[in-house]
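Shown next as structure tokens: one chain only, the form predicted on its own.
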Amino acid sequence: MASQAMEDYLLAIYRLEDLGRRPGTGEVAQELGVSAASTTAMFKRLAQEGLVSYREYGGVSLSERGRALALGLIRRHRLAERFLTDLLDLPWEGVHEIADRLEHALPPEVIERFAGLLGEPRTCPHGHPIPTRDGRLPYIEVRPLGSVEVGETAVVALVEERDAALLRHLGELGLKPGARVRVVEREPFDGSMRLECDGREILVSGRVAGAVAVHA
């Protein structure tokens, strides 16, 4: 049985692999805010458990079993977020941190009860797909908001989920999954955009635009 620390490492490796990388010690250590020495020791432990493939100076990658465990944790996390927002009415900017704790603490049968109560949701409150019970991650084809041309209309698919202040700002702007936006004007030098969002005009910075993806 994997410990919470081991699960945190599996999730960090998964996130970095999802970006198309074979992460090394430094990247994972930075992601988790731990030392390189601790990370190397954990890589060796995970390799002994058959959860990763690790080669010194060659990076680390999840094994099939390690990936299945990571996807199971992501399912728990995103269903917990849905429970917190949809049934407990907590603001979407605060649920990621709470779900980080619940994903380790709650047994699978409780999480599956959440899924039933919620009607088997397909995405978390921030628009990211929820892995299925059998460990498949549904594919959502998206593109950056910044790629939408002036005059074009698009629907928000998902947003960055780990920055509470950013999520609060996105919520105030109305840039949540399902929102319809039309690009009114775009500044080519700093990436800022003027948008019409659900009937009102808003100005977003390049940083904010970069945190939003729309349906392709």
Contents of the next structure:
Number of protein chains: 2
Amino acid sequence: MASQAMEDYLLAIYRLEDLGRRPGTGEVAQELGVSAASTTAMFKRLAQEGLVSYREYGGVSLSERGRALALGLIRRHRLAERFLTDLLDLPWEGVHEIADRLEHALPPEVIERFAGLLGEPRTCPHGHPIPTRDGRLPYIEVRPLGSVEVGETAVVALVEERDAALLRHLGELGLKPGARVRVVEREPFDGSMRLECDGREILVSGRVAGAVAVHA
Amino acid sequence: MASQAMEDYLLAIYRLEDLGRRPGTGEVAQELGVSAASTTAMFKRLAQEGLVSYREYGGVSLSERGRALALGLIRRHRLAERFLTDLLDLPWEGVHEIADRLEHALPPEVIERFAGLLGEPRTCPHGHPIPTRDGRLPYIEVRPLGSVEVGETAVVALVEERDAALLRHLGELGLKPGARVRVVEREPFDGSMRLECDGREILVSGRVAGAVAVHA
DNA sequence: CTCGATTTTTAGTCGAGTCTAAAACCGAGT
DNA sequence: ACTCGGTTTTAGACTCGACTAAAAATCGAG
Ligand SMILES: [Mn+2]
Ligand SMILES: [Mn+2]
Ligand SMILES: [Mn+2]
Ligand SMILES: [Mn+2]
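Show the other one: the form predicted in complex with a further copy of the same chain, since we just had the form predicted on its own.
Starting with the chain above, the whole complex follows.
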């Protein structure tokens, strides 16, 4: 019913809503790397299909149906990622991009088999929660790695998953969900830190630290 | 490089070439359930991309590149089917349709992992050979089930895979690749047969028998 | 409250892929 | 060699999704 393009817009809108705002044309356009004019056109199509409510010059918000569709897509995406890393043993920095295509092609039967085979996982390989079959998104309380004080210990909850090079670096450092880290030193000026993780000491810049969140 | 639509045309052309003819506009149109006008337009696009050679009013034939692309697609399709039945335990009558979408979305890394996990299978669940990584299609010599004489024993090689209802029926009868059958009785008029298969006697119509081939 | 900057929408174009209807072509049969 | 029937191509239209450039609306600073 919804085309691949429509699904990608719904996801972008969902992500922006999730950050608190009511997304406007410009934000969605930027998120998808598409022109503002294209976005206006798509907003109308989505509104026509009842997937968003759209006010001219006023942005969009997902309807119940639109949100349900977006959550289904996220479930497909994250279960696909899990499958690719856990069962196919593909590197965690590559699976996001693959899942971005598979999420549009995997039918429900396949997705639910994945869930079964993988033991109903609750998060994707990058730590983000997987929406349940009935469309609820489990909440995970996190805080920035940068907010952990010197001497404190914390457990990595999730990492930013869009930048493959960054992910590969995090993987080499051992900064994956579930890793226990202790802050050895922190530089308030630029946010860079020295951590103990997995027995060895590692150095992370403010930018890298900003891509990691720990359990609250 | 090649769109999903182009890939579907290439596959249709491949299948028709495989049957011996040089496919024309009408045949390809019918195979894909599309108008002849659309097919003419696509023939031009494919020729433009160097994937087929096209003569007006004279049909098409796959170029080296076109054939390689088609064989890659068939490899993806059949390995995906194997994966869906063997690892995900989905019914063999449903996987063809799912694979028809996945074949366009699965990247090489994933396909080769499938091949590894499944032990480099040589055929899809319906018995059709899987092209090798280097683009060769293993030849399997078969003959129609209908040509087996009364009293003879034969091993099912492959079955027609496009009709889901028929496939389900074949599955219930136990007529899957590898099954050993003995012909008990044969009605020359309409080709219907009585077979012994898996210890029990089954009755197959001429049409059903026509969907099954045995090893020569 | 107004003016200028920014954002959004509109207008117009494009390519891919589809359709229908009309024209052109080809090949057989007389 | 003509002609008729079927096939193929052309012509013209449509949808979806994208673009650029121009117009319109909104917002913020003075
Ligand atoms: Mn996507
Ligand atoms: Mn992820
Ligand atoms: Mn297909
Ligand atoms: Mn098959």
